[in-house]
Amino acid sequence: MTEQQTQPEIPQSVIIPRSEHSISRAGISDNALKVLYRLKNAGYQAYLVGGGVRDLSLGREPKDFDVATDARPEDVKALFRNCRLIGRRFRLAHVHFGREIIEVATFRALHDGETSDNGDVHIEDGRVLRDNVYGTVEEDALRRDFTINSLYYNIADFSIVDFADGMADLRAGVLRLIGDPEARLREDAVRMLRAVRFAAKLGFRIHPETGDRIPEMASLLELIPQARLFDEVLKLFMSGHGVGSFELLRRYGLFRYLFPETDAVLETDGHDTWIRFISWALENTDNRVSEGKPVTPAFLFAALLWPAVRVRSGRYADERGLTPVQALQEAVSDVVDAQLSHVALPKRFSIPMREIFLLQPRLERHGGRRARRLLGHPRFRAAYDFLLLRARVEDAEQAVADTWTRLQESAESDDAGGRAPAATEGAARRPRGRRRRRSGGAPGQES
């Protein structure tokens, strides 16, 4: 079946005047107003597109705002200074206002998956690799990913511009695929992640013609750059939803193809243990999202693949005789090589991921002054909130998670006391060594 004979027919656009829909221009930014407006004067057609209408349609705060037009990106650039076009796959504008950066796309065209003459087109194995030939704004609603996201806010009259029925699941709180779902998926296979993370930030269902061939298509995620898949990954466990991320992930298949050692653990005996464990740091990453507090892939990613790390090094302890410290780094050595063939990791974050693994048996020896000088340690509050998380599902014993609390609490007090910090206490007191005495000689000499 080719591409050409999936491809969904151009329906009747559905027109909501600005008395049957909520978005008000109050609720969005001036910057996209800005762009939309001098899109619109310059002749152009102009439409806020994608999550902005969706949010804003469900009450919610959108993100940032997408503008859609039949301006062609060279033509943006010329009405606004502040612009930069970027990409090879899909050429974008985008228009910075400080901080902010609207992004303005051409409408783009439907197309039979043949490659076209000047190369605007690239298509391999049904996966889009270039696209640039540019159509109208009926034709670009149904190159959209979803019903939900193919919704157009035209600003010449302030209206809903509906092409997909995307107003109707909206209300309804379903997830959809525009067109055959198999030739959408194979066609860019990280709308099965989309779908997911959609499904889980809206609360949604996601409609059984797409649900039921995404395990079937799971598959195409290896074909998906390493890179890539780490920015998808940060989405779907970093904007605050991450523990419905995870289950839908798991129930769609999709786990495997982001995390395979993990999950072979998780399908083994035992598996609520580990399965407890990364729902309650989830848990925790999405309460820090939500209050506004900073939080980092290198412990996200640590609490990931802890089961495997942890399954393996017990391996090793028993089948090659290595000490339980020895086990470790070979098991984080080992499992982090095998993860980063399926999901890139920067060193930035692996590093500082690795430091957390290997502090943990130093934090378990939590005695005498080399236990007080290891507060100082640059990775020991994420490695101590670590521990706290192993001692939740007992992987670790919560007397010495205790007990590391209480020495935080005895060096914050001593601190406020005045009291040299426990890591320097005995250097203070360490005595002096002699000076070398000199002789006859000039000086400066030494004997």
Ligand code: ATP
Contents of the next structure:
Amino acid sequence: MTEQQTQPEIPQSVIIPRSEHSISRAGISDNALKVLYRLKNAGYQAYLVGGGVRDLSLGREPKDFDVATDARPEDVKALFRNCRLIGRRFRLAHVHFGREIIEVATFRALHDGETSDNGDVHIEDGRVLRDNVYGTVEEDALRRDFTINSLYYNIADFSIVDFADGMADLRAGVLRLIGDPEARLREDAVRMLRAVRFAAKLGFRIHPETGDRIPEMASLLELIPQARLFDEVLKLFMSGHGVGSFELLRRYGLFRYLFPETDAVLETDGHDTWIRFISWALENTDNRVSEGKPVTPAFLFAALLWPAVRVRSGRYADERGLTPVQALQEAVSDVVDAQLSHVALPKRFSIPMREIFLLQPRLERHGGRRARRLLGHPRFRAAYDFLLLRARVEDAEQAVADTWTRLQESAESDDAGGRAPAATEGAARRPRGRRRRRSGGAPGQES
Ligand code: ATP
Ligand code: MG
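Since the structure above is the form predicted on its own, I would like to see how the form predicted in complex with this ligand looks, so please show that one next.
In what comes next, the whole complex appears, and the chain from above leads the way.
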């Protein structure tokens, strides 16, 4: 099914010369510059785009650098030995420099459903399913999501081309979708999550014309593949602005499409405890990110699902006469099964997450020789950190948590031949047995 799509009006593009903006080549990675220059010297247009230009203009360090060009993917590949073409929805060139990847995208156009006789663009219920029609730089700019993400730094003369009045919004701290907000959200509902993520990260406000549409369109997230939502959830909660993202997700009615069962608990009586619980967990994660420490999705998802697990296991214990441990096991299975139909969680994270849950009663029944053995469990540290978090909202006894703190300290000073015990806070410490390797070599972080 195809339907007519609202084309944004083409605004006048504005060229901001080098003397009137703050982006200097010193802020751009050498590898990104190499790519830009090689494209330009081969006769192509080459621009730095997206988050790189936005973050540099705000005096922030970009996460990565994206390049847009009129060179076709095959042309890009021919220019760079270290280039791979990737992508199913649209083809992109990845130029590899060790661990840094510069993404090079050919200008694309967003076309009318009506003009897609060639089958390149397919629009269903207003959603863009394939959009690999090449276009001009203007078209490329106007198919982007927010005005502030639509600034192009031109390597030919170091100017910034502003196609959608993005510079004014950048200065005013405003996130605004390009074109008709409703149509743009219908094309791709993930833009609602991106709005929240950028608002939390940059401290921007979402323009009301964009923001007012979000609660009424939030249910469109149900159409988004679970794996894509998993990626977005990680970006929302593991990029150092999780607390702000969580608040905004709830305010705009988005959280319930990501974690419906947890959201239902948060919306009922006595929800304060669980809001605080999740906020503490996210604050902990934000702090670790800002200190450059590793964080793991297993712990994050454990925290986001625990309120649901807790309420369900209480109900199972009452209604089915199960022991607390049996009730917990069944609640964990059912909550995880239900959750996976909304947001994917790869096994390498769901397995340790279940362990964190199921270790809770074992930690609470601590004592004697068994306690020592638990200290060596690969998930002990995460489960212990989780117990500390629970104790903070009185979901577990502080005295029990303290016992484990002391046990570890004495075990660690035994191990280390009397060295001072390590600090014990933190969300996702690496397992004790591996810690010594750190001094010797690769940090082996999870992301
Ligand atoms: P960051 O990398 O810091 O998360 P970013 O703005 O670079 O932020 P990316 O996901 O790397 O975000 O995307 C790069 C650019 O591609 C964006 O700035 C935007 O112009 C465009 N873009 C990304 N996702 C979408 C989308 N869903 N709809 C429209 N444009 C998008
Ligand atoms: Mg980016």
